[in-house]
Amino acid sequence: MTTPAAPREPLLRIEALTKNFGGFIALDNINVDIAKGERFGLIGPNGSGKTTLVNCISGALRPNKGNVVFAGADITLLPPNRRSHRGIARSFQIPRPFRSMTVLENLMVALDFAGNRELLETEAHRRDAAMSILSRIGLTTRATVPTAVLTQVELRKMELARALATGPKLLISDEAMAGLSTSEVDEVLDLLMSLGGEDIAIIMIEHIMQAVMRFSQRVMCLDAGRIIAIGAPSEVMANARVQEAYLGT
């Protein structure tokens, strides 16, 4: 008889989550593992809780209750910047680049930040880095202007090459195809998609079904802090308390 293979430990474990503000409860009792490499769409309808999670998560917030555990580590009570060192990297749907400097040097910056001297201990390496990042990103001819000219779609992308410049485990997109044309939106799910499939979990965070459903191996759907449905993109968007929490309907 053959032995069932041992579960595999998820990458991100949220446990009891809970956080407030004053008699307001944000989060109540979240729980979810995410696996390595998984596809996960983070949906809701405004105020149900999506962006306190991820700040729990970032490290940007401190939960009042629960635990926040990453590759086998609690990380509950990390600040932001050893979680990114660890592998939690985060994109805004607004970025925020250094307008002052190039494509280029804004993704040195991130490197720098990154702190992998071993790797990267002169210029000239974390350039050839960068460059790399760039490649993959399809900013390559993009390189050397002022951040102050890309189009919104670069702007998009650059913002997940710098994320990607930390070297993270696990991408958190804030909703990174807010505004942006059909054809934009395309672009950026199918260098998510692309990015996912390197083995880096992505959390989605996106209020654009289509991307969700195109994107996501799972959904979890929040309203009032809680879990209403987590499953298939399929049967969480047929889920009746989906429907009239986020769809209205």
Ligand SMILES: Nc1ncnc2c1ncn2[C@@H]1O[C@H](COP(=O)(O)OP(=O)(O)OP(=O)(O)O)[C@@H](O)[C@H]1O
The other form holds:
Amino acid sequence: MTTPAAPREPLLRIEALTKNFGGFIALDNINVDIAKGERFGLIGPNGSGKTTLVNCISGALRPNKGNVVFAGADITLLPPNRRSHRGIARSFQIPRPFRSMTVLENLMVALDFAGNRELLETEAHRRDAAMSILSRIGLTTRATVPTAVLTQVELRKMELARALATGPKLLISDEAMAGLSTSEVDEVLDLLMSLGGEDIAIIMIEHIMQAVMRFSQRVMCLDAGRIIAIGAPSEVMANARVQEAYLGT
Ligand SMILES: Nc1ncnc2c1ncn2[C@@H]1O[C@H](COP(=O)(O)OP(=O)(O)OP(=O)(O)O)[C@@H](O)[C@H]1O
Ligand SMILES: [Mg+2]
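Please show me the structure of the same protein in the form predicted in complex with the named molecule, now that we have looked at it in the form predicted alone.
Below is the whole assembly, all chains and molecules, this chain first.
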């Protein structure tokens, strides 16, 4: 036996989480830890509880039982905006920018909402901060165009940029690749992977299995509200229960 590694405080800890909708159990006693900077893939057939789980993490839903602990603090009962201030950001499947504003203006609004008032008290500061995010995301050349003219993949990138404006430690991406071409999926994946390198943990929900395999350090598969497999991507994909769950749908 090797010496055990020093205990490492997880960034996110889900403890005995259960969520019911009426008599229906959508999540049944989920336990999982996510490390700082981890790239974590969340898979499972339709209706298995993936979005319900991220709703419990982001604060859109309150669990019936169990706890959500983030950066050492119990956030189970905090509303979504307070979780966002603590560093949990969510990117939605359908991008919803202000379409008449430019990319840069949209991002400046996002920074304003994020509320980092000391750093961003002047418009010039906000503009610099917004440009720096656009550069991280590869949208600098589109800064001054209205978002209405952006392509699908550019809109997805902008959605990521808006999530980054909140200064997240954890980014949740729920099917951000849907409707993109193979090369566009690769582009967004590369972006997400570079954010992992900046110590932002990412939970990626995705039906495109090749994307999940390429992206994730660990994959967790839900079925009917329970964890049926968790581990290295190749192990999870080879798991008989996982294959059965997918064949069954
Ligand atoms: N607000 C709600 N009220 C009642 N039932 C709900 C509610 N939200 C989700 N459910 C049910 O909980 C189960 C899990 O739904 P969830 O949206 O978490 O699945 P999912 O894994 O994200 O599926 P998909 O891959 O289709 O996005 C489903 O049976 C769904 O119908
Ligand atoms: Mg879902």
